[in-house]
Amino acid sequence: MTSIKEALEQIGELPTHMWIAGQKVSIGSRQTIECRDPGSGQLLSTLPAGSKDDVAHAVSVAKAALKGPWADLLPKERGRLLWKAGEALHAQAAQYALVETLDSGKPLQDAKVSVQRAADYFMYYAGMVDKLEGTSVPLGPNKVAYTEKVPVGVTGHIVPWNVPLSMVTRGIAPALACGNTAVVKPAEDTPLAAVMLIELLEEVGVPVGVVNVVTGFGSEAGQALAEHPDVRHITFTGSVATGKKIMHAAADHLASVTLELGGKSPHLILGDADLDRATPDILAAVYKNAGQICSSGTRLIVEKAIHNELVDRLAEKSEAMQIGHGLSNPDMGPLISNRQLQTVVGFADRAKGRGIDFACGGNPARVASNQGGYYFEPTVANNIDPDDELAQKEVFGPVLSVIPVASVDEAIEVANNTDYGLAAGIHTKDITAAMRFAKSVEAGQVYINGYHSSGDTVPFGGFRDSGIGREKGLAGLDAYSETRAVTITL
């Protein structure tokens, strides 16, 4: 395993700083916002906590870049700028990978492929920027009418903890193919990444002021950069409570919003599926980055003629799990902090007092070598009542709910029973089911067989409380223009 201490000598120096209009801002007499690692809680770095000034700064600069040598540059030279952006990401990838984990708690083996993903963001959207194309309408002989895309202008995003680097360019790259300008808003615990790839980007050539990043609250910064009136989009991934604040902000400007918010989602393991295939699918849907994952499987709705001998294998291989530092690429990390370690809890708490079955967990986690940080256990709920809070509200850790059910129309009514619409699973070998709880499930993406297999160029969203609009894929530069008509009479 590398060392903490291994690790930051291998990253160098961590960033201290906002990034806004090509210049490293400081703390100066600002707050201040602490970066800890989750893993052990030692403190990484302390950056400056961004102001509604600083806010309005940044939004003033990216304002200014839209008329800049930005607004000059061919679509051509853009997807080349985005493209190198991707390629130099993916030549650093180890050293954002370390930062990610440090910085997220997640093992490194899953910040690496996060950072190759937040790499691909911009390979993928450079190949997109010349492909904008608009319409010819005919009118008749004596009338030309066309559309073109143009872009929105500035973009605010405000991005969560959960997968830092990643989240940050599904945004921002897709928003830079339209030929918007950016200010970034990160999670106050998770910003190193952010301020480091904002550097990077101005680095392979993206105009200064383009893309701009203020470090902070959301309860100052993020709410800033949603009341901004020259902010013309706001991108936003968080709770729905938080989601319905900048909606409400952005309305009074009419700015237009995504918003990825959050979700119950349901996986459903039908009597005749290969359960050697679906074990191990179960569990990464949880457990993947502790649960941490707006679109985990963590509702699993099982047949009860395999419900015994699944819940069985599952908490086997659950209690069989390596828990630890992101570092030594354990099974899985910690939770991100403390306060989120202490909500875990308490849904865990509270359910045992309603007398709740665990079948396995159910309690924080000792990691010997790490007493500092925040781990819960892998855990399994078991006979789990559809109301029950357990399988209603988001608990945003590694806790499954298991709720046998009798049939499939019994099951999506389940799978439904839920203010949340994210995503959701099956396992079965039956087409004509599959199809049908696909048809018939509300959620944004659908997975059969093979929980999170869609990758990153399939549209991504939610129904009803997961939010508004869709992020990744074509969809994803949706939000990002507008369309202008021109009628031209000959």
Second form
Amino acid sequence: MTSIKEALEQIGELPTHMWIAGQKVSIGSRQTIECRDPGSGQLLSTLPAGSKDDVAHAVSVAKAALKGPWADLLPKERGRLLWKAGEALHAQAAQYALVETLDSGKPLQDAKVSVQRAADYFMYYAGMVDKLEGTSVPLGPNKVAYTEKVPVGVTGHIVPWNVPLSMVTRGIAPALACGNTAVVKPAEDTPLAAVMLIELLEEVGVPVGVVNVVTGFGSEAGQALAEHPDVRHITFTGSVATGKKIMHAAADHLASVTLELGGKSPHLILGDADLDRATPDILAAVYKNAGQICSSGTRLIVEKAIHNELVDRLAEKSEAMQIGHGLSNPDMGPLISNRQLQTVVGFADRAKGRGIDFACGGNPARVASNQGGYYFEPTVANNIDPDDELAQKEVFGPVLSVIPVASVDEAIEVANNTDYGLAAGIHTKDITAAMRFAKSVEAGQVYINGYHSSGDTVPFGGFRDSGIGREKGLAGLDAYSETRAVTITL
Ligand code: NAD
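The form predicted in complex with ligand NAD is what I need now, so please give it after the form predicted on its own.
Whole complex next, starting from this chain.
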């Protein structure tokens, strides 16, 4: 395993600044945020906690940049810049992956995949820049009407800590493709790669001021960004409670929002499922990123005929999982912070108090080589009532809630029995049952016989409390253009 010291040496200098108008903005007299390695608790870097004034400065710079050389680029030139950004990020993927592992705790192999995905967003949207076409509308012989797409203006991007870099690029790549400028507020726990990325964008030729990053706390820098009247669209991923605050703030100046919020996604395993295929898929769906993915398959809804056998298999595999520091490429890394660990412990302890049966796990995990890290055991909570807290609330940790059901109809009813509607999966050989499920489940994405199998070009977003709008794919462009309709009378 690469040690933390070796990883830090390979990375070189970690950011200790924000990035506004092509300048490093250092701590000065500001408050600070501490960036820690979740695997060991070690302090990695201290950065400025950006203020309301810093946000106002970044927004004014981004507003001015809308009229500068950025606006004069031909679409194909803008596309080329995005492509170059993707290439540069791919070329530096190993270094960025080390940063993502140290900053967010994820296993190095997963960090590499998410950095590559971050780079791919630039390349995917690079190809769209010169294809943002309008339409013409027939109005008879004496009129001509057409529409064109124009940028919405300054876009704000408020980003969570679970997949830090690719959450930034899946927002700013389509925003830039459509000709907008951006101010990014990364999560206070994981700001490092975002700051590095903005420097990289300017190195490949994105004009100064087009993208700026203000590090800091959500309650100050995030709130100020959402409230700023010159921010015309806000893209946010995170908790439902914060999403509501952002939507309220945006309403005051009628900015549009894309909200990608939480989930309690159902994963149905019907009696005819191929359990050899389903078992690893169920485990990956819930334990990937230590369960800190909004679309994790956290409610396992199982037909009774296979319930006991499947739970035995899941418990055995869960107990065999290797937990450790992300740099050692374990099966599962730590949670993001002690705060998140305590949240997960709280869910487990309350469940124990209600007499819930854990087929495995349920406790913080000890990792002898990294005792300061925030680890929790892979956990299977069995025989959960569909209305129990563990079936209704987002734990955001490696906890699977197993709900036995008697029929496909009951499974579908249980699947829809939460406030969320983000993702849903099913394993079955019965195509009719799978399609019935796909058509009746209230979820933004449905996975049949392969959870999380859609990649980065398929639209992603939620129904109900899981959010508003779509990111990724062509639908991910919709939020970033206004339509101007021009009618000419001949
Ligand atoms: P959060 O929603 O509070 O934070 C996400 C981002 O929003 C961060 O950048 C944060 O600084 C910012 N923010 C916080 N308050 C803000 C405000 N008032 N105005 C503007 N921006 C603000 O998430 P959290 O507190 O870090 O985590 C809490 C829970 O949120 C987790 O347990 C999990 O359930 C959920 N979560 C979901 C996702 C997801 O991918 N959907 C990601 C992270 C967290």
